[in-house]
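Only one chain is given next, in structure tokens, and it is the form predicted alone.
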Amino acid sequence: MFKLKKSLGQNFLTDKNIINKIISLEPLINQRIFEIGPGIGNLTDSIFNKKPKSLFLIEKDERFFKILKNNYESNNNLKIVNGDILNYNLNKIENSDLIVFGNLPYNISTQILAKFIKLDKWPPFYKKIIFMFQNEVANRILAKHNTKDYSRITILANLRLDIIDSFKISKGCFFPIPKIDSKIIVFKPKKKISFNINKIENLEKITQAFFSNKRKMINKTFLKLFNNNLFLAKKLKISLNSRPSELSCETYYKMTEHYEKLKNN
């Protein structure tokens, strides 16, 4: 038995009943699919069997690679790579409408999300995202504004994707046991973006800013970032007496088009 990797986040998935509600999630037969970190595969079988068109696998430990191609090497239609899905270039795959599976890292987990949404090109690569968080992300993604679990990540995963379903699953579903509960979560990305942001880098320097301080009023952050300009706070309906997350996502997002408009000016 290999000795696992808390640096890896190396948690499986062993409930069956858990597995088959997760791949039930959508239909797989005939479908192209990408999956992060299989480990052992124990979700990897499951989809396998369900008969799909492309199997795409990324798992960054050598020990389960070895063990996922000398499982699977005879099959044509599956590919693995030995490598961190963090150093891959998501913007290099050609294919169109994957759906996307993965049991992430819980120190990495908003990381990886994060680079789903700022893709190059959109609608992207994939039609779906099902990722599985431990549950104190999973609540920031979900959060509503004016809660305390709302955060950057729940304004950054808003802007391009929809969330269409999630579920909570115990942590006695998973070897070794993790100290919390996870939860399922789908995605589906937004084909239309209504708002007009270039670099969604300045989103994120713009929630970083604010949220850097989120327990006190938002006055001296944004007069710094927009030069003083109290007109355009009047403009955007903003009190500056706010915190954080008292504003909601679409004034992150129409502060940004500002700011960026600023920037170029």
Contents of the next structure:
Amino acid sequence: MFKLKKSLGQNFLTDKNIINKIISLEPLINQRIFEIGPGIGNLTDSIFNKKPKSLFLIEKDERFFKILKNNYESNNNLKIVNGDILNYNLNKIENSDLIVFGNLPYNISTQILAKFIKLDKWPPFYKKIIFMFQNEVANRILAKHNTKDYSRITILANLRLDIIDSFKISKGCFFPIPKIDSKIIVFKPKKKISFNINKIENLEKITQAFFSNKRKMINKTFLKLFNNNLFLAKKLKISLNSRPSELSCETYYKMTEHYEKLKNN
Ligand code: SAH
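Can you give me the structure for the form predicted in complex with ligand SAH, which would complement the form predicted alone we have just seen?
All chains and molecules follow, beginning with the one already shown.
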């Protein structure tokens, strides 16, 4: 028996009904599938039974990699990489219309989502993402402005992704049972992005600047970022005594557009 690694977020989804519910969110027959952190293959087996065109797996734990390799070795439409998704270059994927699954390792789930948002090419190589998050993290992604959950990842995700579905999964569906419930979120990439942001890093810089003082009024941060440009605040209808969570996603995107003009990049 294996000793599971907490550091790699190893909580396996064992509830068959939930596994079926997840893989039925999209017809998988003849589709290209990408799965992050397959573990011992609980989701993978069910995906495979749906006869996808190809299946690409990336698993960091060498012990699971070996098990998966043994189980699937004879299938040439399946590729398994023993690696870290955070170091994997997604920009080199040439196929398109992939469906991405991941019961994600909890401690890096926002980083993984950010990586799928910050691709060079847009529309990206995938047509749908079906990710499992810890409930609290999911609520941040799904949040609206003016709520306590509204955060940097809400703003980043909404720039390029549409959220088309989400539902809760009880912690009892996993082994070992985690402390908190989870949530599935289904994303679709936006075909057309209505804001002209050249570098997503600039949006991240702006949200970092504001959200590192989440409870404070935005005036100091705004004036520092925009060289005391009160006219811009007026133009964007930003009240400088707002708190960061009171500004809509669109306002952050517009601020980033202006920031890029100002910095000329
Ligand atoms: N999908 C399986 C396992 C989920 S647990 C199931 O639902 O049963 C999360 C899995 O992600 C574990 O197998 C863990 O080893 C793997 N993992 C953790 N960090 C990873 C990383 N950086 N890159 C790829 N896989 C990772």
